[in-house]
Amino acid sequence: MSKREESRKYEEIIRLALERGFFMPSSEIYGDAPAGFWDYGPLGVGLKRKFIELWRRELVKRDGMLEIDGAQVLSKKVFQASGHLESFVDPIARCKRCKAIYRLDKLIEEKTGIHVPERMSLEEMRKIVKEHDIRCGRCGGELTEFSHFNMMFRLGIGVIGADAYLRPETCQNIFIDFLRIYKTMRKNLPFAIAQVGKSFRNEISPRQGLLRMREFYQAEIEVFFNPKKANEFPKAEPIMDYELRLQPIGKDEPLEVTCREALNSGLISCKLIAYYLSLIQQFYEKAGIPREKIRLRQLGEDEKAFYAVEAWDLEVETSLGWIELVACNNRGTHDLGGHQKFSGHEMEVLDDGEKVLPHVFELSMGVDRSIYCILENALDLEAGKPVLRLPPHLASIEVAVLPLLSKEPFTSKAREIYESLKLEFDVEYDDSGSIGRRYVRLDEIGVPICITVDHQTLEDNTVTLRFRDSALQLRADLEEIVDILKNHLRYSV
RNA sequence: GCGGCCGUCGUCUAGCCUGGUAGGACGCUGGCCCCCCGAGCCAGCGGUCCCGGGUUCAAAUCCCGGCGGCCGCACCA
């Protein structure tokens, strides 16, 4: 694909999204609409719901996870304990003269070569700036307004305006609810808690549509386990021959290695992690992303989040490069340990008579980014007219019912079929314009099957089924329609 | 946040330089036609010209500020 064709793909997705109602900028009719906020339209909602249903099926249900739905506003202490108040932060300074804003740590490292650790105080940085006479790189002005920019949205609760924050990741609910869930849901280690919901990050410069938003959906899974038993994991046996696409630190390309090989060679630290990496890779294959466009890239020390011990990013290749869709982190005891310390509640649990503070392995998925990647992957521009080749089980509209001619008795018969299907399937009725025009329009929004009422229907109660991906047509008796649809639209494994 | 380019019906765009009634294509709606892959004909709908301010008799057009978009830099726990 040429560079021009690549950028065209992104533009085509945006055009399709705006023109057909997948998603749109929020507050777009007002001039002061801030960047990084997007609304899902009718077709986007359907796609997102089905994507999340697939996640629920292939991860939550498959693995017997518990699911919660937590508050988006959490107290200040939650983020003291999680480290976000201190670490989810960039040190910045401003030029007195030209008002340019600099990342202080980056500026110091660039000018002096001094490595600035995460925890260096503003005072220390101010001292270094003074000693080395670091000035504005643009105009040579003096640096001022040393401060931390925290990327969490701060809120004031109630009349006194008590400090609270919109969660920057959904998983903190899982950690702070862990104790009650453990005590009430009768689970033993290892087990997982899942949650899908909104998170909020005050990005400095959000760009590229659904790929970087200030308000976005995450679907997160936190697996609690005893670190001593991370290799005693019978569930992993059936996937030991499954081939992961791993890209370890220092490699430029992913390797196809079975879980068994990855474990034997020490690429992956334990069976538990190999198992969950397999589940997440399989999930994206089932969402229609070709294997060769998926990789699990290991993150080095400089790239990992402040809480991560071992980190793999599931990435998908698009016209815009490799996009990070899922952060797979071993968070160790960072979170339960932090909450134990700050709340005073003991988070240790009994495992075979032994008290352990569970370790946590997470699969933190970006839903909106995934939706973009699925759309881009599905969009076929080769045919001259765009065709959205979504997996049938992700299509917002599953079936369209069309009278061949927009007149009686075809329309009544088609409406009758539409009425009989609309509660069980996501169906649309369309009688506008010519049949060819309707097929093209329905292809563009990814409807996998059309049912056409034609002359023969009136004689023998059969209809034409027309398939999006092949453009093939076949006749079917109305009696068997429901079975055919169910078969074509079900999750394929 | 910085620099460059840009912002006009749902979409793509002409008009901007050189100020004077916002035009086209596609789409959409209705009708005719009665049609299996964007047919044709007729009629119609659709625009705070991104927002605010300034200059002017007059601003889509010129100037300033803001917001947004794209590209590059930076950022992306």
Given for the second form:
Amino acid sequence: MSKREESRKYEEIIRLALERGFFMPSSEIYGDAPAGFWDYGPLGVGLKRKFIELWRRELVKRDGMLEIDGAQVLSKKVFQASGHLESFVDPIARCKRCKAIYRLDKLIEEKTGIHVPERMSLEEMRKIVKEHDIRCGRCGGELTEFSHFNMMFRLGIGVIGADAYLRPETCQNIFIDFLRIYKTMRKNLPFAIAQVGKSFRNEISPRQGLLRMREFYQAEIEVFFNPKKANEFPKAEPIMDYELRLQPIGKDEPLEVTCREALNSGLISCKLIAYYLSLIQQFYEKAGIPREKIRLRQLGEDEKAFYAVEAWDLEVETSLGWIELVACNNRGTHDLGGHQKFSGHEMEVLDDGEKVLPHVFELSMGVDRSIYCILENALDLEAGKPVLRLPPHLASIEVAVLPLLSKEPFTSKAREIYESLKLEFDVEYDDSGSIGRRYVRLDEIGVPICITVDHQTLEDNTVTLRFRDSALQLRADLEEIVDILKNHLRYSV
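Structure of the form predicted alone, given the form predicted together with the RNA:
Coming up is the bare chain, nothing alongside it.
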């Protein structure tokens, strides 16, 4: 694909999403609909479901994690303990003339190219604005009223309107449920708790479709461990020679480094963290992202969250640049320690007879962002026509059944095959238009296999299987179809 075509990929993904039912703006029939809210259509729901199934299989099940489903509305005290009420803020400024509001750090980066670290003060940002004469992009007015804006959605619960908040991340449920899960599930350290669900952030300027939303899906994993035993981790042995694509602080490009080398050099602090970084990188490779487009970028002191002892961002290269998909943070005792202090409940547990306040290593994944990156990576052009080369195990529609001609007896035979497959596979029946047009349409939405019922089918009960990526056409007996589909769709990871 040429550079010009590459630069248009974002627009092509949005076009494909809207025209084929992957996702669309929420409340789009109303002109005053708030930005940052998107609905998934039928094909988007299928892709998201397959992505989460892959996450469950390759992370949750592979590692023996526990999974919960927590409430989306949480007590104010939860966020006092976590630090969100004080620290979950973005810097903003307002135009003195037209009153337009800007997210200050992003505005500075866009206008000057200066990177604004997470901990830069408002006063430092004010100096940059003055030195570079940064003004309102709408009217040229002076920027004023520099302040911090808390991004949480506040709610009033019940008749009296008791303070509560929509969760801005799914991990707090895991931390506040930790003690009960530890006791009821009879676990020993280390062990992991996972959750997939919605989070809510009142973004100042949501944009770029699924990349910056106010309501979004996260898949978070929190690993609880004894820091004294973080290198006593037998599960790490099989991955010690696996190569991570690490980009340490000060390096311009990722390095191919084995887990063993990363540990021996001190780049990664312990076997436990090396193991989980390898799991998350392998997951995205299995989701169809090429290794060369993945990096685990180490965050410096000016970038990582204040509670992070060690921090890596898994990022994927796209036409829009490198996009963060997973925050991989060693959070230390910040979370359980904070909730222990504010709740009065002891969060320490016994580990080989010793009382331990567990440390936490997290893999916090943006599901919607991941889906965008998968779509962009899969989009290709063949003879000027879009083809969505999704991994077969992520395709919303796994197989399409097509009668060669839209008339009897082709249609009834095709319907019979469709009915026999629909409970085991995600299958679609399509008899609209010429067979060539149907192939093009199905390629565009990423269907990996088409089954065509033709004249020979009526004679010997065989069909033509057409494979999207290879253009191979295989003649097969109807009795063989299920096994062929299973081999191609289910076990290709």
